[in-house]
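Single chain ahead, by itself, as structure tokens, in the form predicted on its own.
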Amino acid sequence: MVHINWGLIGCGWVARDYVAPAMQAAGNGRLVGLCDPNQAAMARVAAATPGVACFNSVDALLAMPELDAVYIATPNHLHAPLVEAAARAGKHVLCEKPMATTMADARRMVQACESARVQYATAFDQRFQARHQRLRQLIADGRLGTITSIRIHYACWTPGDWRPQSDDGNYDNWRVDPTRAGGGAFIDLAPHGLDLSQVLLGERLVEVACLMQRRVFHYPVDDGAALVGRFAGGALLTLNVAYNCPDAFPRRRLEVIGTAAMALAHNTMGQTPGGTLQLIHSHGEAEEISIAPTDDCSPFQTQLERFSQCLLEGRPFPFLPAHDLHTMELLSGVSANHLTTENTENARS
């Protein structure tokens, strides 16, 4: 076997714009099957993937004898049953974040894959953004000195009637439905910052606290959140996420502050390559960190290639399920915070 045959479950805008193209570009994987009850959404992905098979039934997709692995890109509440179904069928799984809407479901997913002896990983694509990988190495090499804090601002503008470009009229914004999403801006955006910060430092967060707001939009989930945390080694995290930040504002910023240098990453958080990475040294000199053009590719493609290579070589993916379960525990521990009466009453459109 020289490549992994992938199935894609869920054909929304992330799958359409990022996952499917990454599978097409990956050197050691190919997309062979699609499944989505939204026929129009599935047809758009299929149109860009000649020869791919389309299925209305997950069981029919999983029954493909040539299928090796599936990428699950559905609303959050469907992750657990789909992962369990894939495990029963003997297929490896790469599942969109967050793992699930509850901690119990997340544990069931991992147990199902372990019992079936298939690999499970959560699709945290920002681990594989070229500038984040370079920053991780700079930290490991001691170029920043002793890390004291990480600050992340990751936000967007997501009104309740938001529609991804070119989606059909049947699409609705499930991300603001508490039943399907499990929350709002916090559960959607905070997993990226929680995961990435731990990957960059190579340390677990051991304590977190969070405040949420429903300040701008009327939907029944939070539209913003501010989290603080402490890593095992003593460094601190400040993480701000929001659905209520206009897209014209600066809204994707990552700072890692050390005693020898401070790293500033602009527009690196998100689904695309690019952005800038700069070190400001303690003596005042600024250094631009360059990335080779051949390395600056889609983080989705890099992630799929790394996962596929692990499957081909019969070795575990370096980001083990225990890491993802810990991040899910952090999410679960703070997502129970209730919106204040003031925020709810002051919500405005």
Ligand SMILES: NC(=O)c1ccc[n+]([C@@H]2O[C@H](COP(=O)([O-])OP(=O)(O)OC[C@H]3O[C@@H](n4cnc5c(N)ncnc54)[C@H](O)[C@@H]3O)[C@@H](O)[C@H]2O)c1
Given for the second form:
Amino acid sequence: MVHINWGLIGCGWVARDYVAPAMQAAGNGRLVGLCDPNQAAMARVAAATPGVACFNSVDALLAMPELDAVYIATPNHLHAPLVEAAARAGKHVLCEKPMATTMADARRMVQACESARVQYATAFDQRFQARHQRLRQLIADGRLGTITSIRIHYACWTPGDWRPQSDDGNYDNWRVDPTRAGGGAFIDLAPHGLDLSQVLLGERLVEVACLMQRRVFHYPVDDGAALVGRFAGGALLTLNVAYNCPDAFPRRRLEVIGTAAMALAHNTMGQTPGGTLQLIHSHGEAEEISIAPTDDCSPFQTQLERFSQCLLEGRPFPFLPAHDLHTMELLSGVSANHLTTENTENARS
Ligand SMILES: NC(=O)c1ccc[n+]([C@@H]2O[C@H](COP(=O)([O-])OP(=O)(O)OC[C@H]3O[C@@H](n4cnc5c(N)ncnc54)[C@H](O)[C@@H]3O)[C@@H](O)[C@H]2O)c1
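To complete the pair, please output the form predicted together with this ligand; the form predicted on its own was given just before.
Now the complete complex, all chains and molecules, led by this one.
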């Protein structure tokens, strides 16, 4: 086997704009099957993928004998049943974040994959952004000294009738539906910062607290959240996520502060390559960290290639399900302090 045959379940925004193009570009994988009940959405991905098979039912896709693995890119509440179905069919799984809408679902997903002896990973593309990978190495090499804190601001503008720029139909904005999304800006955006900060430091967060708001929009989920956390070694995390931040503002910012240097990453968090990474040394000098254009490729492509390579070589993907379950535990622990009408409505006045 020289490549992995992928199926894509869910052909909406992230699948159409990022996952399917990454599968086409990846050297060791190819997209062979699609499934989406929305025919128009599936047709758009199929039009850009010559020869791909299209299915209305997940079971029909999973019955393709040549299929090795699936990428799940559906609304959040469907991650669990779809991962379980894929595991039953003996297919490896990359599943979009957040892993699930409940801790119980997340545990069942991992259990199903372990029982079926297939690999499971949550698709945290930002781990594979070239500047994040370089930053991880700089931290591991001690170039920043002792890390004292990480500050992240990761936000966007998501009104109730939001739709992706590339959508050409009547978009169903499930992100503001608590049943299908599991929450609002918090559940959608905070997993990225929690995961990325732990990956950069190579340390677990041991404690996280959170306050949520519903400040600008009237939908039944939070439109912003402020989290603080502490890593096992004592560094602190400050993480702000929001749906109520105009897109024109600087809103994708990552700072890692150490005793020898501070790293500033702008516009590296998200779905795309690019952005900037700078070190400010404690003696005051600034150093731009450059990435060779050939290394600056889609984080989705790098992720798919690394996962596919592990499957081809029969070795575990280095980001184990236990790490993702830990992040889910942090999320579900703080969402117990959930958004209520009392603790947010006043804040709007
Ligand atoms: N990593 C990232 O940066 C990133 C970015 C966007 C979305 N996401 C995640 O990706 C997932 C999808 O988000 P999106 O923005 O693409 O949503 P979307 O609404 O644009 O697309 C979801 C698609 O799933 C399809 N679908 C619904 N039920 C299905 C089923 N039973 N079987 C197959 N397909 C089904 C819908 O018809 C739709 O086409 C979410 O979990 C989201 O959190 C991640």
